[in-house]
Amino acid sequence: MTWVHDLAILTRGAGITAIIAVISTLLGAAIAFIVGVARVEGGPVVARIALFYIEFMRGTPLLVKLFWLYYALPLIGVSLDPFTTGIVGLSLNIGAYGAEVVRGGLQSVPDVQIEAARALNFSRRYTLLHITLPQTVIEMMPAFGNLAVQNLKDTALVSLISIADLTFRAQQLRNITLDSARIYTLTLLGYFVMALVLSAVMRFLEHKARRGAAFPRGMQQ
């Protein structure tokens, strides 16, 4: 087999990896904001539930969670296909780490601003949506960019639940060709290129967000 043939097969796997990474990152970001806000604004009971979720997800290996979702969950009557299992597992995992980013961002807002909002009789929801979050989202983006890249790398684990991603394809090719150097070199380069693209996208979004914050609507040309 040639480099071109191997690259074509790995590219198909990389496409699956990219889809799983993008979907799980977006879902994980949504989970992160919900859980992070719950930690800060949810009240004692909701905050403790959110904390348990965060600590459980951060304290257990992603691989074991994927195995549990794929092999153990069907025993209680819930069966997920491998693709869905991979996305769910990755989303729940990155969501827990992202929730701490959100919590830290919300708690970094000076208390004087919260007190001023209360003095003006703003509701907690209005304060959160229009005062707290707009200030912190931009500052969270570098951390979320790091989590997105980490999530991309974590997708390699879904190959162990029969998803034909980049790592799965690499293992197949390596078993056929026995050329570990060539196959895994191409695989490393594939992940590296995807990570570069993802990092560039996150930096672009951060730049646009900061530019929008610097020039509020009505002042932009």
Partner chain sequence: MMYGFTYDTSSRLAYALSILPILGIGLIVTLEAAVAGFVFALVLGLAWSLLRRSRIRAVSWGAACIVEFIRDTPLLIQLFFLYYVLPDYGVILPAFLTGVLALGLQYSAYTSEVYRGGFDAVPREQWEAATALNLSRFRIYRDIVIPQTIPRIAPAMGNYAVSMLKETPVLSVVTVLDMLNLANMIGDRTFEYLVPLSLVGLIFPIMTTLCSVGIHALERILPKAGVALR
The other form holds:
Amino acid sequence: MTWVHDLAILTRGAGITAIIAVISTLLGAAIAFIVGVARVEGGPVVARIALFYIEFMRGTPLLVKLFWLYYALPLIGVSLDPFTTGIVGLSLNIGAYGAEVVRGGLQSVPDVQIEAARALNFSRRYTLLHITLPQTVIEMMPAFGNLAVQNLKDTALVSLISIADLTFRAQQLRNITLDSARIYTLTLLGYFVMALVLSAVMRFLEHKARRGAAFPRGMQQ
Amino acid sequence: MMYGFTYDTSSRLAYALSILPILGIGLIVTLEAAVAGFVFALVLGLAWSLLRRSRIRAVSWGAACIVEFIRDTPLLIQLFFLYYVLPDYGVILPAFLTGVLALGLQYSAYTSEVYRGGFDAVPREQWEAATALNLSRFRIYRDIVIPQTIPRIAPAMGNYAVSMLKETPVLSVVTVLDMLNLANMIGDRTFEYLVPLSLVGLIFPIMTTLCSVGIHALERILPKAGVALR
Amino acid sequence: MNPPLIRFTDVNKRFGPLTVLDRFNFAVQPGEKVTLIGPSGSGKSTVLRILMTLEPFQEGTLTLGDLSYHEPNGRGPFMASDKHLRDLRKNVGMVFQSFNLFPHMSVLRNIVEAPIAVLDMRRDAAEARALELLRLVGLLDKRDQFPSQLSGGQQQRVAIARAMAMRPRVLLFDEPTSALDPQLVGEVLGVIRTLAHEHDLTMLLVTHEMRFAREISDRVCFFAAGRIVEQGTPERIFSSPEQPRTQEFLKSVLTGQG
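Write the structure block of the form predicted together with the partner chain for the protein whose form predicted alone appears above.
Below: every chain and molecule of the assembly, starting with the one above.
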């Protein structure tokens, strides 16, 4: 009876964890592409701002950022609810790591490809969207998969700003039941299963993208 | 008042300056936790990677599963697990030590991957040459393989050390008095979180930048051919 | 004589401390086929890359028709706006040593992509033109293949078709056969030979294929140390070079080619 009851509560928390993970991963991916492209293609000013963003976000602990958004930001007049705070903090954080993946991918496209595009008089924007990004986006996917799992694990920290995710529910249950071993084992398994599912989804997407792209890889010239 | 330092809330700058020494004490705890945790991660990760290379299938497979499990679950839960479950079985550790164990455990999953890549990169001929000299497996690893691996894995290990440093604030949730915990405590007493949390948010990038510089220097010093362990 | 289509006047090009083009003067008539020869590092590829706007230069002027490579109000050589550079590039096409086809696009799409995206051609018109060009280079049956499925010679022929699809006034060939296995060189030279008969197309060719250069060029220019040391009709340059450096160079490459 207690097992069923505990599982029901933990599952509710896991649902919140999943929602937060999905939203922040998608937002993080959007940030990653915008900032990563800005880093490579932006003018001196824009590229430097992107660099600063990446370095600052990657240089500060996620928990510090979350606490800052949650406790400090209201003191300068911006109050976000916990859920929004969590999403914003996670997205800004993982987006910076993703931006490095995008930068690395774009810079891995051989210069001669960009020269060929210029010789055909493509605009910079067209070159980015149709020549360089398509050649590299599939190669970025394994790294994005790792970041998605990283982000899923990072969501556990939002329990500390009072979001009722899986970790939060686990803490609640432990305080009631005092059966730490059982509760935390279940919780660990919950995250593990979610991570496996997430990895599988990312691998499936990569597989589909490779099939859809239809061009054999790694064989340029 | 904390650690004998009083807060001066007359202005933001005065406030920041007055709490810097307190945060400095927390910074030492943060650095200690990171160093101790990473040493543990280096040792445990090496153990995982050697177990994964075991010729006994059950051992290598079991090690691979454990590493995957550790890597795919959050540090925070692993920390709670150690902090609340170990005492139930009679193992009572100070919070700091529990935190170090959790950090080391989580990062051992990462370091074991780095070791694995490093071992795989040692040319097969080196193994064959060592075997031809009739060296024991222990000696092959200690005298031939690991020394050649060190310069190759140093950069990746360095990056994980920096990552770990950035995860130490999580230890504050199990009462470790690190920089973040102290900043929060200051905030609780003064009702002013902006300055202490912002300071912590600035000190970390400074530290990680310094660490990166140090790692690059280390990479330059390490001989490319390898580092003999004896 | 017509006014030249391309005119380099006192152009200096440096890479750091290294001077690649040294007060370089050079003019090309419309429709002329010019081959640039010389030892590697003598600056002949740089001439093509400057014309394609892949490299800036430091001093001097360069004009293409009535367009200058400086923008009237641009600060210094080549600090032109993106729009100005794109106006220049409308006139020029380039075939690279390493082909540089887009690996993620089929042969046909490699050819139609730029006409559709840059020239705003309708897809059916672009494809019709592409198929015509593929017939010209003898690869009509490869239209749906990907570059990785083609030999080097076939890739280079597609690259030539791709460049021609933009209807350039000037077509630049930067060592188009240097990356090819010897048995594949002939098919690419065959295609270039066909294009050489196009009366209106101005061609600049950097190559080490001396016999081919002699056959198709109106003029051969011998480069050394960032300057044209000697130029003239292929007959004159190859049979009776005047400068010792030209003689020496030709002797070394011609004995090499047997």
